[in-house]
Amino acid sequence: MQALANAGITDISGLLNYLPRKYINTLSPLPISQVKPGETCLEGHLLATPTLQYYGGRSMVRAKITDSSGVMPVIWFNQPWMAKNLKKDQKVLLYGAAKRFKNGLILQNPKVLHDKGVIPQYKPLPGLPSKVFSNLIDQVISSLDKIQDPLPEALLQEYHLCGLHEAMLYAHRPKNMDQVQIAERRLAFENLLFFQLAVSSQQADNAAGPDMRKAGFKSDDFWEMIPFKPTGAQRETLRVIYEDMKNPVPMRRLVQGDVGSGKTAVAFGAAVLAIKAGYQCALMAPTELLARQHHNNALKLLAPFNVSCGLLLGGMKAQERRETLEQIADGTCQLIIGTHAVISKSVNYQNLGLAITDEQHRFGVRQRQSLAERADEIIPHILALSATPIPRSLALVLYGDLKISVMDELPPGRTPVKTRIVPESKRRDLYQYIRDKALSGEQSYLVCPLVTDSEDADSEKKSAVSLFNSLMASSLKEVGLALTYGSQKEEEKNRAMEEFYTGKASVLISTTVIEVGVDVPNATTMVIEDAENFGLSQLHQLRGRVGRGDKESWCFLLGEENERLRTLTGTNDGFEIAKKDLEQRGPGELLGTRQHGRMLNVYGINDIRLVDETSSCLEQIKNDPKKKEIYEDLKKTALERFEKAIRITGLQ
């Protein structure tokens, strides 16, 4: 059927793996007196025949259901037939959403069910009626014996997993919720194991890499020549990186560090070792803004090491780009910093020994590999940096081809940013605060979710352009303002940032383009419009743009107070915030749906305990010589299942 093909379902296995998105459990209806807001199942009698009313062409059927514990109003919108189908004193089984209304709860648009049970709910397939789909599931379940279980019996027993046939039967036709849990554990274990195996298989085993022992340079030598004292986390991380780089096997390491933890200095330390050993180093950043800042910082910090730094951007003038490419090719340029331009085919490195990707969550396995493959004879070491803290177990899944270092220590003198939720009624007071700060010489960011109002015609969200124009003519007209956003012309963006860097502009109004790479120590106030529309981790990243000096700094969240925003006001720990974000919104939101939404459709990835368990399982199988055959069989299946997805998305 075309509807199935459109959904990527082309065989029995594909149909079976189209799992229910949730289950309606009607085995144990709840007494009315115990109902709380949310989905619920009730069983009782109707107090009277339902009434039908119309308001502005919209139908509304009202009724009341009662049991031995109480009475609850029921309402159906745009379902006028309910008034005819239901009668007084009729016994009904209802499943729907209980919502708070005035002083009580009301059951809204419930399904009228005929039998108790556990009912799978699938995401609708356009063009395929649900009854037809249900019949197809029944047919394939009867053919389960034709499908081979991809997990060996020994593994099933060791990890207390049911077989594939049993799991599919329980997933699609469960008799109780215990069977659902058994099925979910088995299928999630399988998917997580294969996904991690596919990701970890992206790197070549036992490949030769650049041996940097000849440099005769130690990590402590680097710290002695820079103008600040490193944290213990910085020292330890660079020490481990130097150990990796002095091993002839290519390094694959991810450094996770909270905002301001000093990852860039560590990366520059790694670059110095590579250059001292006679190799070039390339650093790839996700935006031109961040690339420019890294270039400026490298020129200052690495001056004592006499490192030649080059900048390579997509928007460079032809002559400037040609000169940079020549310097890279002849080896004159030792540290090349840029955007995706550093992996373009026009770049010919003379002797690339280290490839660094900053803001790793914006790149994938393929992009890391593309940078590595720019070298001709050897496979360079790879160092990935991420300021988006994610739970270690999830990092093992996403970056299975990388070893992980965590930098969880901030430099001395950094004071935590204070965070407060600000209601709309206090907006005028907030603008007065920003004005006073500007007049006293401090700077502020105002971040909006949209560039222009036209992006979302039905939305009431503030846009950067409209807010800029409004404040220019009202509350902040006496204050220097600048405006920047992602799609802005490069020269306009650079001019706006230059005005803010130099202090000519006291307030920078922008979109989330300033989420990474902007370092203005004099900025002490961050205001985020419509804060409830952002994920916790993104809010934490934006908050990290202030508090980079020694002055007290504030982050003000404009929006409706909710649990997520309260979390942000209670902690500055990026890893704790990431954990909460994962629990509340899932990994697709945590890492950005555009970057990771497709790949993170891996069944079971929200279950951190299971992620840990499958990671341990993979390590055990991979390192046990007796299980080599099992490992190779599983690896083959994993690549068949996930390699295409990894190739399409770049692990996005």
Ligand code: ADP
Contents of the next structure:
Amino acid sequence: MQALANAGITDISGLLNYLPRKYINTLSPLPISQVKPGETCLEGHLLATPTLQYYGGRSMVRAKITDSSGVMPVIWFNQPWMAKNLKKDQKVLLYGAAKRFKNGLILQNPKVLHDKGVIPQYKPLPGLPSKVFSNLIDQVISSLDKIQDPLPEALLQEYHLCGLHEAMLYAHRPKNMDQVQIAERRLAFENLLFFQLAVSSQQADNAAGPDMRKAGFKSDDFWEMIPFKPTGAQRETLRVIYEDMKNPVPMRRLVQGDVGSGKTAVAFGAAVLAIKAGYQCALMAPTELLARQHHNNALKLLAPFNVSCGLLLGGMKAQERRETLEQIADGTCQLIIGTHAVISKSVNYQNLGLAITDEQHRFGVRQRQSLAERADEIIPHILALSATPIPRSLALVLYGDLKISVMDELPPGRTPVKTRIVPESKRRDLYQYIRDKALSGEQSYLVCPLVTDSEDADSEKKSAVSLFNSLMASSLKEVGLALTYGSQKEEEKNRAMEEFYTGKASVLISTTVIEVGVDVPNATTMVIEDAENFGLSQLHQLRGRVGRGDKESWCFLLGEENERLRTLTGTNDGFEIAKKDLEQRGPGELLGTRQHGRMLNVYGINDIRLVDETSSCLEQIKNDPKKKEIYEDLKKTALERFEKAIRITGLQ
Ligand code: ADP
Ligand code: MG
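Next up, the form predicted in complex with the ligand, please; the one we just looked at was the form predicted on its own.
Below is the whole assembly, all chains and molecules, this chain first.
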């Protein structure tokens, strides 16, 4: 079936692994008096037959239900048949979202259910009615005994896990929420175990790496030829990186440093050593915007080193691309900067010695790894840069064994960004502020959220575009407005950024494409629309786009004041913020489980305790000679699974 194939579901196991994204539990409806805002299940009688009204073409059915504890108003929009189907005194079981209004809570657009139970909710597959999908699952579940359990019985017992058969039954057709939990634990355990196994077994033991001693170049030699004095953290980090790279074992190092801590200069420093030692260096950035910016910076900063730099992007002209590819193949091009185009199969490096990924958490595992697998004989050194700090145990799961350097120091002369939460009612004042700033020569960003849970991939574009259009009709137009978003045409994107870089446009309206890396010191105001839609770390990253010069900078978060957003007004410390984010939303969110931007999506990763449990389980199997056979079996499955998981989640 095409709809299934489109979602990467090509066999029974694929179908079974298409797990519900949540469950509706109607086993124990809540007394009306205890309902709070949010999703809820209620059971009661209708006080009267529902009424149907029309407002400007929209229908509205109103009803009230009552139980022994209270009365709850109910509204259905655009479901006129509800008025016909429901009668006074009828007993109903409802599931929906209670929302707070002036006069109290109202249950909006609830589903009317027939039986109590636990109902799995799947992410809809475009082109496949949920009924059809549900029937398919039923069919598959009834023939489930054909599926083999990849985990050995002994392991299941030791870690109190249910078998795969049970897990699938419980996940897709649970009788209660306990079963859901049992299934989730088992499936997440399995997934985390295989994921780690796959990641770790792709790391070659004792492999030879490029030896860069012969360059006879020290990290302090690099800093001497750079126009600024390094921070202590930059100096120390680069020193350690040079030590690693002068060792003929492939380096695997992650540099974690807050926004603006100067990771790029450190990366360039590493690149120079590789190039001095006669190797090529590839630098992969998550967006074209950032790749271009790195390329410009490299041309400036690395001029004294006579490095030849190439830029490789997805949407390049064929002729240009061919020339660059030739120069990469014959070694003329020493530093290759680009998006994931730098790891595409058509790129043949003459001798890649160092692979750098910037903002590495934005890439899929597969991409990071294939950069390492590019080299034929020697494995290049790997350097990853990230502004998002993650716990060590998680880093181990995601990247296998790597060393971490923390850069906890900002270059001097930064003015900390001040942050304020701004209610919608102050929007006009905000625009006035932006206008005043523009007239005095300072620039602003206006960022719109991505609506990631929407089926409509273009909703991202719409929100930025519609804001842009409405501002073009306002007096802000005079100060120069530019618009950019991910799916924009290449030339338009370039033009917008050019206008903002050169100051022709004072205001840049965009989506989160500017989240990472963009560096325009003259920009002093960051406005984030619907701030509540973003993760804290993401907001912090966005805020890091301003405060890059010596002028006072502000970040305005549009939205309702709440505790989460107040974290940002209280601190500018990215590590502190990441910790809060981790507590509140789990690491999956922190790293971005969104499909957008090729991020990671590892089932179970939000459960830090399970991450720890599975990683020690793996260690144990690995180190026990009696379990060698089990280990080899699991490893085989892990590698098969890993490839497939990558296909399904679209990491490639
Ligand atoms: P990030 O760590 O967020 O990637 P960047 O590498 O983009 O930060 O650096 C932010 C800005 O700070 C850049 O304009 C860079 O040139 C500048 N910078 C980096 N290191 C120093 C330093 N030691 N002194 C002064 N400016 C620096
Ligand atoms: Mg950066």
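Residue numbers count along the first chain shown, from 1. Fair warning: this is a prediction, and the values are worked out from it, not measured in the lab. What we label the rigid core is the largest C-alpha set whose atoms superpose within 1.5 Å from one form to the other.
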### Task
Indicate whether Pro227 shows a C-alpha shift of 2 Å or more between these two forms, with the rigid core used for the fit.
no
### Query
Honestly, after the rigid core fit, is Gln432 moving at least 2 Å at Cα between these two forms?
no
### Message
Checking Gln196 here: with the core superposed, does its CA move 2 Å or more between these two forms?
### Response
yes
